[in-house]
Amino acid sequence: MSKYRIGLGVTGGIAAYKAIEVMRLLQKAGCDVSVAMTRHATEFIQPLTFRALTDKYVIVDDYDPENPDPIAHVNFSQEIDLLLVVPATANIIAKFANGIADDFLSSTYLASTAPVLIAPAMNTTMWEQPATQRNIEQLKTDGVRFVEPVAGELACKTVGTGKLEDVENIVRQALAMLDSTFQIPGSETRENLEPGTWNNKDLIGEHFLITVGGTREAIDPVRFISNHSSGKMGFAVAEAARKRGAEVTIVRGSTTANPPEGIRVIDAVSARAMFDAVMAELGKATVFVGAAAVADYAPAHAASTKIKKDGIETMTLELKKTPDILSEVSKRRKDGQLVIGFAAETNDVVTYAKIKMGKKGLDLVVANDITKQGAGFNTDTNIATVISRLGETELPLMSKREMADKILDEVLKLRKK
C-alpha cells in the first residue's frame, strides 16, 4: 500500500518542467502520485511525460472523449491525501482564491476535500502585485498553505523573488504536512488523544504569530545592542504548533538557531522593525507568542557613519525606549485572541512575571530563571513556571521541543475555557 496518494497539479508556466522532479523524489518517498495538467502547462511539457512515470491517465480536459472518467474532477479530487500545485501560476492563485472552476485542476480544487499546498513561480512584480498578495493570503485564511517561492534569477532575467523553491524543500515540506495530518495511531481522533501527544492536531484552525530571537539596535553601521537570545525556544514552539496543526508565521530577529523548515518567516532586525511586522500580521493571527528577547531601550539618535574611537576615552548614548510589542498587541486584539509572553529573569522570577503578565494583560507567561543551570539562553534545554489565568504550572529541566509541547498544552486549555 502506498505511503500517501497525492494530487500533482502542474500549471502553465517555465517551471513546469521542475513538476516531474517533485513526482519522481514522492514516487520514492513510497507515494503513489496522478497528474492534472492546465492547457497552457501541456506547451512546456507533455502529458505523455507523467503518464510515462505514473502509468496513469494525465487528465487535461475531463471533456476530452479520451478521458476513461467522465466526472474526473469529482473522483480524482476525492482519491487523494494531497492536492500539490507545482508550480502555480498567478492564474491558478486568482482562480482558487475567487471560486473559479472553468477547468480540470481549478474543478477539482473547489470539489476536494484534501489539504492543498501550493508552490508559486511567477515574474516578481506579478508575486508582488496586490491583487496577487490578496488572492494569497485568500488563500491562507482558506487553509491552503504555501511554499514560498526564492529570490533569484528568474527566466526573463530580472533577479527578484519568484523563482519556485528547491524541489527537495517541496518535497520536504509535503511529506511533513502529510505526516503532520494523518499520522493519528488506530482508530482514535483528535478529540480523545492526550493534549501533547506527538501525532495530536488538536491546534488546527489556529494560527500562531510568534517572535523569536533578540533585537539589534544599532549605534551607527558597525556597532550595536542587542542580547543573547538564540531564538531556540521561540523556533521550538513555532515547529510544535506545526506538528499539531496550527498555521505558523514567524518573525524572527537575530538568532543564531535556524527556523523550522516549512514555515513562514518574517525577518525583522530592530525592535521597531519588529513591531511593524507583528502589526501587519496580527489581524490573522489567533495566538500570539511573543518569544523574543526584544531591546527595551534603542539609541535615540544613531550616527550615520563609523564612531571614531580616536581622542575619545568616554562615549555616552542617550538611549530611548522601544514600541512595547506585547503590551500594544494586548490593547489590539480581537474576541478570542491569545496573547502569550515570556519573561527571562535573575531574581525573584514568578513575582516579576506575574507583574509582567497583569501590566501588559497577557492570558499566559512562561518564566524562567537565566541563571540556572541548563537554562536560558543559547542552551536546547530549559526550566520554567507557567502563569495563566488557570493557575501556575511548573516545568522541571527538560529539552525545548518537548517544553514546547507543555506550553501549547497550557494554551489550550485557555482555548478551551
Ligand code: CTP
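Positions refer to the first chain, counted from 1. So that the term is clear: the rigid core is the largest set of C-alpha atoms that superpose within 1.5 Å between two forms. Worth saying up front: this structure is predicted, and the values here are computed from it rather than measured. First, how it differs from the form predicted together with the named molecule.
- Once both forms are fitted on their rigid core, the CA atom of Pro120 lies 2 Å or more apart between the two forms.
- Here Met398 does not count as shifted, since its C-alpha moves by less than 2 Å between the two forms after the core is aligned.
- Annotation: Cα of Phe288 displaced by less than 2 Å between the two forms, core superposition.
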The other form holds:
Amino acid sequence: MSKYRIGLGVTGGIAAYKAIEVMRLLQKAGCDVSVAMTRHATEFIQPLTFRALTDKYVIVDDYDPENPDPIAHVNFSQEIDLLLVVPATANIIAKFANGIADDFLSSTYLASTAPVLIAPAMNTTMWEQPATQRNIEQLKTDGVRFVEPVAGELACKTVGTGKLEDVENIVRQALAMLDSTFQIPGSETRENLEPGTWNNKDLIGEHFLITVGGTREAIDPVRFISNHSSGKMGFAVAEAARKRGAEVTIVRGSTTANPPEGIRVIDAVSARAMFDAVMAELGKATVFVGAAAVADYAPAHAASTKIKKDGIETMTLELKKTPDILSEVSKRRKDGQLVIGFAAETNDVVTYAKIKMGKKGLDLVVANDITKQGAGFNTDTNIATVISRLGETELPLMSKREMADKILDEVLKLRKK
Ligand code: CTP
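Given the form predicted on its own, corresponding form predicted together with the named molecule:
What follows is the entire complex, opening with the chain shown before.
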C-alpha cells in the first residue's frame, strides 16, 4: 500500500506541464496520486498523459457520462491525505476563497477535509492584484498552505514574481506537510555530505530572509540619497542558500545586479519600506541576513513636489535616523532564529565589527574593509573576516559567490552547536 494518497489538482496555466514532474516525484516517493484537472488545464496537457501514468481515470467534469463514479467529488475528496494544486491560477484561488464549486476541482476542495497546499503560477500583475492577494490571505486564514511563486522570466516574456516554484521544492513541502521525516528518495540530507559541495542540501528546512542592496531615501519625487551597494553579496548568499536546499526570500532595495533566478523577491526601496517588509516576513524566517547597505539617515521631510532652485543659494537638508532593521530583528527574534549582519568598515575593521555584533545582538557578523582592493561595493570579489561566538575565520580574496558558501558554512556550524 502507498504511504500517502495525494489528490493533484491541475489548472489552466502554461506551467501545467510541470504537474507531470510533480506527479512523478510524488510517485517516486511512494505516494498514490489521483489527478483532477480543470477544463482549461486540458488545453495545455491531455488528461490521457496523467491517465497513462497513474493508471486512473482523470476527472475533469464529474457530469461526463464517461466518468465511472457518479459522486466522484465526494469520493475523491474523502480518499486523499492531501489536496495539492499545481499550478494554481488566480481563478481557482478565487473560487476556493469564495466557496464557489462550479467544476470538479472546486467542488472537491469544498468536499474535502484533507490539508491543502497550493502552488500558484501566473503573470505578475495578476499575482499582485489586490483581489488575488485578498483571496490568498483568506485561504491562509482558512488554513490553506501556499508554495509561493518565485521571480523569474515568465511565459509572457516579462520578468517578475509569478513563476511556479521549483517542482522539487513543491514536492518537498507537500511531503513535509504529511510527515516531517519523509524524504524524496535520492535527495540528500544534511548529514551525509560535506558543506559547500555542489549538490549539498545541508540547509533543507531553513528559511532565509535576506535584505539586499542599498536604500534610496527621497528628498523630493525626483532626488534621493543612496549609496554604492550593488546587491551582489546579498544575491550571492541568497543563491548559495537556495542551492543548498533552503527556502529564500529576498527583500531588495536598490541594486545594479540582477537577483538569482527562482527566488522570491520583495521590493522595498527605502529604509522604512525595507523595515516594514522585513517585519512582515520575519515570522517565517529561521535565519535573517542583513546584507543591505541601509541608509542610516533619511530626509526628515521629503518634499511632495519637485524642489525648485530659483532663489535658493544654499540648502540645508534635515536628516532623521532610519529604523535599524537588524537591531529590531534581533530584539524580536524567536527561539532558534539566527541573526547575521554585515559590517562595512574603513579602519579597525574587526574591532568595530565586534562592537556592532554586541550592540545589535548578532550571532555572526561578516566584517570587511571596503578600502582593500577586491573588497566592498560593486566588485565581484570580497575579502572578509567572519566573526561568531565560535571564533574568527579569515576569508581571503575570493568571488562573492564562493564567499557566500563559506559564510553559510559558518552559519551551519552555529546551527549545529
Ligand atoms: N542595518 C540595518 N538597518 C539600518 C542600518 C544598518 O539593518 N538602518 C544593518 C546592515 O544591513 C548591516 C549592519 O546593519 O548588516 C551594519 O550596518 P552599518 O551601516 O555598517 O552599521 P551601523 O550600525 O549603521 O554603524 P555605522 O554606520 O556607525 O558604522
